[in-house]
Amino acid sequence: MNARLAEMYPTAFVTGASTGLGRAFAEMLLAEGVSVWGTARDPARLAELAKNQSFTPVTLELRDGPAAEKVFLEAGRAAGGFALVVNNAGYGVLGEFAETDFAIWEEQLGVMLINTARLAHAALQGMRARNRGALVNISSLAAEFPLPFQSAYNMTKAGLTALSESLMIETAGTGVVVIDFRPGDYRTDFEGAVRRPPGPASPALGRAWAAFQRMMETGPAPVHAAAALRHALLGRRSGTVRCGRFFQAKLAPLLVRFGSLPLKRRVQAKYFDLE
């Protein structure tokens, strides 16, 4: 076991730890000797992780911002403060923006952006007081390449990226690290967490969903993302981490940087079978 990470970040709080990338992050941290407090809406889904004595299951409902913050602060007191906080929890909604009840989009924005920012605010207060720690906001490459028919998801991820960029400036020169972590498509059950509001689906939506499913099924395993996060944490520097398949994490950002917006949009349309 490499003790370096545990020495740097002895305690960690990971939201959405029951499955997918969140579970991979929690397992990586536990393997490094870190004491992990991991959350899920249903604590029964954390039972396997809880077999490790260094893991503490936490029931957290991110739909209730004040209650979620209270849970986080109580866990932090029990842990003696969190050296690392990973804001990972989230879900998708697939639907045409104008044809979907706006309350559905509003709820997603509240859960994944406003309430996640609330936890980041609480976490950063403790880290600034101690002048050490790392805050990791799990954004997405969707912040750069928006997913079709998932408008609120794209908005939340772009918002988290903007928040992280802001906090990097505010914490410069301190002992606090802020990481904007942007994964692409990974082989997780995220598609199972994508809600599809009732109503007819257009042929374009159907094609985009089929392309999204194919990418999820053929993406890298979540341990790949966990390794990227470990490497970033060991670097002790604020910054942006892009990870995923080569095209998404390497080539696509170059397209954004050096290509034209019309070219970028054509590539996106082709990628999701929308041409």
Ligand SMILES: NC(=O)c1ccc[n+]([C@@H]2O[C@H](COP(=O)([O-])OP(=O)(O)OC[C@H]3O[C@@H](n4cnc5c(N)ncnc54)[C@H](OP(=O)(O)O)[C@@H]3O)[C@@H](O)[C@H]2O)c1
Given for the second form:
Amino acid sequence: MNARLAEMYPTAFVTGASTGLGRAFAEMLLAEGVSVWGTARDPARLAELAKNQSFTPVTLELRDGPAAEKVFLEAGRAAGGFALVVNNAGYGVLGEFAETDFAIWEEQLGVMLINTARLAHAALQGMRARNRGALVNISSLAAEFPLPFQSAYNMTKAGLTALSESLMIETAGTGVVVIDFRPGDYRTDFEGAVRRPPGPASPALGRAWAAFQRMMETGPAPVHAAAALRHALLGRRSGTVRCGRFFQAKLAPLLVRFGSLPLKRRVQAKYFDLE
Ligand SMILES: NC(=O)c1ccc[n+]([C@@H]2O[C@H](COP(=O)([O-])OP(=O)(O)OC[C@H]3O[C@@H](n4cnc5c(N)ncnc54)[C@H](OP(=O)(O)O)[C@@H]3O)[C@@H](O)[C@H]2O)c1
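Switch from the form predicted on its own to the form predicted in complex with the ligand and give that structure.
Below, the chain from earlier opens the complete complex, with every other chain and molecule after it.
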């Protein structure tokens, strides 16, 4: 056990801890001796984690912002304030923007951007008052490389990344750390949970979805992302963390940095079988 991480962050709140990346983050933190409050919409999905005495299951639905904030604040009081908050919960929606009912996009923006920002707001108030803590917003490489036919998802991740960047400026020189965490494709339940609302699906959508599925299914295991988060937390510095397979997390961002936007768009179209 590494005593340092638990000393820096004795308590953590992780949204979407039932499966995938959130579960791997929770397991990594528990292994480090951190007391973890982890959320799911159905607490039965947290039963395995709850076998660990340092884990507290929390029922939280992000669709209702004020209710989610109340749950967070109650858990925070029980914990004596969270030293670490990981805003992880999320899901995908695949569809043509114009042909899909706008209510579906609006709901996703509400859950993944507005209400996630609401939790960040509540978390930061406590951290600023104590002048210590770490806020981690799980964004995505989709903030830089939008996933085809997942427009609202891309908006939420770009928005979260912008929020983290803004908060890094505001917390500079304080004891509070803000991490913009951008994973590439990982092998989780995400792909199976992607909603596909009824509506016309063009051949391009079908090809992009097949490419996306291939990348998800062959992606690294979530423990890889948990190791990257652990490393970033031990660094105790605000910043951006990109993780995932070499091409996505290292090479593609270099292309954007030193290449041109039209070149980036061409490479991306090829990557998703859209050319
Ligand atoms: N996997 C990847 O390749 C990848 C890449 C980049 C970014 N990400 C991001 O990483 C995060 C975790 O994704 P994942 O791959 O681990 O997906 P996952 O395996 O599908 O897990 C999603 C988690 O989010 C929770 N959740 C979903 N909708 C919710 C809602 N309305 N309210 C509260 N909780 C909700 C789920 O909890 P329930 O038990 O309640 O369903 C689950 O714990 C997401 O923000 C995702 O966008 C993932």
